[in-house]
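This document starts with one chain, in the form predicted alone, laid out as C-alpha cells.
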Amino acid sequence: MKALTDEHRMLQDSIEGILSSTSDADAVWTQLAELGMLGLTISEADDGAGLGLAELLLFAHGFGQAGVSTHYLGAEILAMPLLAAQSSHPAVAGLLADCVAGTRIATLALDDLAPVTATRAAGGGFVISGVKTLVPSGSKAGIIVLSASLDDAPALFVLDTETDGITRVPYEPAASGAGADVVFDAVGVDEAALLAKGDEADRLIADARARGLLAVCADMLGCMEKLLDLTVDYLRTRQQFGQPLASFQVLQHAAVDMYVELETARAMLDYGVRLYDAPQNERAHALDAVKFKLNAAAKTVGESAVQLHGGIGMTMESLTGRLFARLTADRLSFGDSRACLARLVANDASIALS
C-alpha cells in the first residue's frame, strides 16, 4: 500500500493496539465502537467520521495481518457506506446511528444461485423470495441489505433479519464474523423497504462490490506480509545440520520469491485504489486484474510459507496455518482467478497479468 500520512500512521497504531490486546471478534467490535472507529465513511452529520476508502483499507489490512475475523467486511465495507449514500431514505433513518454505535450490525447480501425476486403485493409493498448465499456476518447481522430482481430490474431492499419468513443457515464454525445463507420465504415488506431500483441500484451494487474486492485484497496483503515475516523468522531460528535454515541458498531463493510476489501484489492494490473512482466499466476491468494478481501472489506466498515451515505450518494451532486458510478463502471471495481472467479475456482488457 502507498506511503502513509501521519494521520494514517496514528490510525494504524490504534488498530494494532486493539488487535494486540484481544483476538476475540466481539471484543474487537466493541472496542472499535467505543473508540469511534465505526462508520468511517459516514458523514459527521450522521455521527460518522467522514473519512474514505484509504482508511477502510487500513483496517482491512490490519485484520489480515492479525488473522482476526470480525463483522468489518459485511458492515463497515459493504453495508454502511451503501446505507450512508441513502441516508435521506425513510428506511435508513435511525439505522446509521445504531450501526456507528455498534448496537446493530448491518450486512449486504449480493450473491445467489438463482436471482432473488421481489414481486409487488396486491395491497401494496413487496414479497421477496429466494436464497442469498455467502452473506458476510449473515449469522449475526440484525440488518440486511439485499439485491433482488424487481420488474426485471436490479433493486435493493433493507430488512430487519427478525422479519417473518427470514431464516439463516450459518456456516461452521459459527463465529462472530461467520457467513450464512439467508432464506427469504415469501417475505412481505412495505414500500419503504425499497432503497433503490434500476440504474441507481446498479451503481450502488457496483460500488459495494468494488469496495469489497479492494478490502479483501488489503486483507490478503496483510496476511502475506505476516506470513513472510513469520517465515523469515522461522528460517533464521530453526536449525538443521547444525546451522540455521536461512543459510541454505535454495530456501533463501524461496523467501525472495515470496517477497517479490508480495511487492507486486502491493503495487497492484495501489493501482486498484487509484482506479476506484474511474468509470464503472474501466474500474471493473482494472479490479479484475488486481484480484487476479493478488490471487496468484497469495497462492505462491501461502504455499511457500507452509512448505518452509514444514508440518507445523499446516496446523490451526500455528498462525501460519490459520493465515494460509484465510488466504485460501480470500482467493475465492469477490472473484476467483478463473472468473477474473474469463472477464478480462471476454472484454479484451489489455493489462499485464504476469
The other form holds:
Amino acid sequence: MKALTDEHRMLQDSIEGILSSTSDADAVWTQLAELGMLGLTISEADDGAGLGLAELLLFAHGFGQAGVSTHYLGAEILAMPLLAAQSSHPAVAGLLADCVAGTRIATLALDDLAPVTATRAAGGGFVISGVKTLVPSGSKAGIIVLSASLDDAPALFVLDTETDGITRVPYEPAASGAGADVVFDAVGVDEAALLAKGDEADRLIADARARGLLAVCADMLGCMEKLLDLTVDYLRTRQQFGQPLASFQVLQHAAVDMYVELETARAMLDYGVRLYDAPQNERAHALDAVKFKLNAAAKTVGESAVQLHGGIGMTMESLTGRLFARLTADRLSFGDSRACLARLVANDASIALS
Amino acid sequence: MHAERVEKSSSLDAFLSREDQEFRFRMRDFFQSEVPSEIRAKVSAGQPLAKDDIVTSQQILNAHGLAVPHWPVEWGGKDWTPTQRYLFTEELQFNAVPLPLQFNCYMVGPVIAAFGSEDQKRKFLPRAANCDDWWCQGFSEPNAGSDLASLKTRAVRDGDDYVVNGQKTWTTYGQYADWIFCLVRTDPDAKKQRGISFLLIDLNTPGVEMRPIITLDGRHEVNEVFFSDVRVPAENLVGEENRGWDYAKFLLANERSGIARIGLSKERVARIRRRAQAKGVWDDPLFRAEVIRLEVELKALEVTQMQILARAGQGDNTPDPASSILKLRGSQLQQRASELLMELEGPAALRAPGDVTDAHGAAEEELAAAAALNNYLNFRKVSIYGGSNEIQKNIVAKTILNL
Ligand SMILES: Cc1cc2nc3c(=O)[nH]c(=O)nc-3n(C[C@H](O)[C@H](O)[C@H](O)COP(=O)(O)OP(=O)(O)OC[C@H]3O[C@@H](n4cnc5c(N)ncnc54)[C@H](O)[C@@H]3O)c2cc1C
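Now show me the form predicted together with its partner chain, since the one above was the form predicted alone.
Full complex below, order starting with the chain above.
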C-alpha cells in the first residue's frame, strides 16, 4: 500500500508464493500455519510474531488481488487479535496456540439476525440464545467468539462450535467465504466462557470492527489493482474492427477513470490505517468516510472492468468476473454505502475540514 | 367497470386515447387473471425461471392469441398500432409476466415471416409462437462480438446440404434449445458483411456440441456451441445466400422495439418500494431520494417512448432518430434499479443460505435478499449485449449528431 519496507516485501513474496501454489481456502490456511504466518499480531510471548495491523492488511490485500477466499477475516483479522488482547483469560489459554498452529480456526460473530442474549443460569454459567448472521468462516470455524447482551450490557463469549444447541446454516459457496448464520438455541456455557463485558467488551468489539473494515478495504484495493491490470492488458490484446480495443479513446478514458479511483482509494485507505489508534469516535467517523470512498471506487472500477471486457467479464471462469463479484460483496461488508452515508450525514463533524 | 379506473389512471394517460387506455386495462386484467400467480411471483421476487415457467406462460398467451401480436396477422399477429404493441409489452412486464421467448417471438419468428420460404413459415412459425420449439441465437463468436461482421463460422455447400464448421458463444439458454439460428460465412472472399448467410440448424444434428458458461450469479444462462462438420439441409437457409446480414439488421431493428424495457424497470421500482417499506428502509430520506432520481429519469424515458410511438403512428416509415437512445438509457435505468435493490438489502444480500428451508424461517426474505446481489451482477449484461453502450453511443454520434 504505501512504500514497502524490506520486511513487507518478504511477506508479500511469501503470500504470492502460497497463492501461486493453491487457491483452496483450507489449503492456503494450512500453508500459512506451516510457514508460521498465522497470529502475526499476537505477541511473541504468546507464540505470535508480534507484528502490527499494517502487516495483516498486506495479507488481506494479497488475497484480494488473487481473488482467493481464506479464513483470514474471521480468524486472523477479527478473532485472534481479540483473543490475544485477553490472553491472560483462562478460556483463552491453549486456544491461541492452536489457532497459531492452524489446528483450530477461530471466528468472531458480531451481527445479530435475531437478538443474541445471555442469561445467568441457576447453577452458575450462562444460557445463550439468538441468531448470529454474516459470520465469516462460520461454517468451518471450531471456535466462535460472539457478542451477546448480558444484563443489558455488551458482553463477549468464547465457545466451541460443537457445543450442544449450536446450529450453523452455511451460505452458498458462491456468496462468500464459508460464511454462515449461527443459531444459538439455549446454549449452556460455564462461567469461564465470558471473555469480557461492559466497556471492555465495547472496546474490543469496536477495535474488531475497525480491523474488519480496514481488512475489507485492503481486500478491495487488491481486487481493484488486479482489475485495472487485467483490463489494461485486455485492451491491449483484444481486437475488434481490426484494431486493439486500446485504440478506442473512449475505452482509454474509462481506464483512466478506473485508475483515478484506484489511486484515491489507496490514499484513503492509508488515511484509515493511520487513524486506527485514534480515539474511538474520531476513528469511527473517519472509517465511515474511508469505506464510503472505497465503495464508490469499487463501483467504478468493478463495473468498468466488466464493461470493458465485454461478455467474458460476465463469467465465473474469468478472474475479472470473479474479482468483480468479490468486490461487490466487499461493498456490502463492514459498512455498505447506505449505512456509512447515513452515519456521516448524522454527524456534524466535517470530514474535509478535520 | 373500466371507465371508473380510467379516471384514476396514471398521468401518462394524457398521451393515450380512451381506446388505448381501455386496451391497457384489458391487457392488465388478462395478465393478472390468466398467468399463474406462482410464475409471476417468481418474476417479481427476482427468482430464476425454469424452462417450464417460460413455456407455460407463453402457451397461455398463445392460446389467447397474444404470444406474437407483432407478427403478420396470418401467422398469429394482431393488427395493433405501435402504441398498442408497446402498451402490451409494458403491461406484461409491469405485471411480472415472463416475456415470451425473445429468440422465438422477436428474433427468428419475424425474420422467417418476412424472408423465409412458405415451407419454412408453415414448419416453424406456429411451433415458435407456441414455444413447441425453443430457439437460440447463434450470432456472437469469441472473436466477433461488437464487430459481429467479422464472424468466421463457415458453411460450405455440398450437394443438398451445407457443412458447418466453427464456434458460436454466449448462446443464451442454448441448453434448453431445439434449434439455433446462425449467421454463417458462405463467401469468404466477399467483403465482410456480404458473405454472410442466415441458417437454421437443428441442435440434434451430429457434430453439434454445447458447453455451459457459468455467469457471475453462479447460474447457467449462456453456452458455447461448437460445430464440426455439421450437415444442414440447404432448405434451412433463410432467404438468399449471402444476404444474411440484411436479415440480421432487420432482426436487430425488431429487437430494439421494446428494448427500453420500461415496464420491467417500472416493475423493479415497485419492487424497490415494496422491499424498502418491508425493511423500514423507506424511512431513510437519502435512500428515497435515490429512488426518486431513478423514477424521474424513468418517467422522462417513458414519455420519450410514448412520443416516438405517437409520431410512428402518423407517418412515414423512416426510423425515428430518438429511438436510438432507448436502448442506452433503458439499460442505464435497469442497472440503476438493480443496484438500488441491492443497496436496500444491504449486507443481508450476502446471505445466500444453502438450505432455504432453514432453521429460522423467513425464507422468502432471504431469497429476495440473495436475489438482489445476483440480479445486480447479472444485469451488468444489459450494457454489453444487443449492442454495448459504447457501440450505441458510436451510432448516435455518427447517425444523429453527424460527428
Ligand atoms: C449474458 C449475455 C448473453 C448473451 N446472449 C447472446 C446470445 O444469445 N446470442 C448471441 O449471439 N450473443 C449473445 N451475447 C453476446 C453479446 O452480444 C456480446 O457480448 C456483445 O456483442 C459484445 O461483444 P464482446 O462480448 O465480444 O465484447 P467486445 O466486442 O470485445 O467489447 C469489449 C468492450 O469494447 C467496447 N468496444 C468494442 N468496439 C468498440 C468501438 N468501436 N468503440 C468503442 N468501444 C468499443 C465494447 O463496448 C466493450 O465495452 C450475450 C452476451 C452476454 C453478456
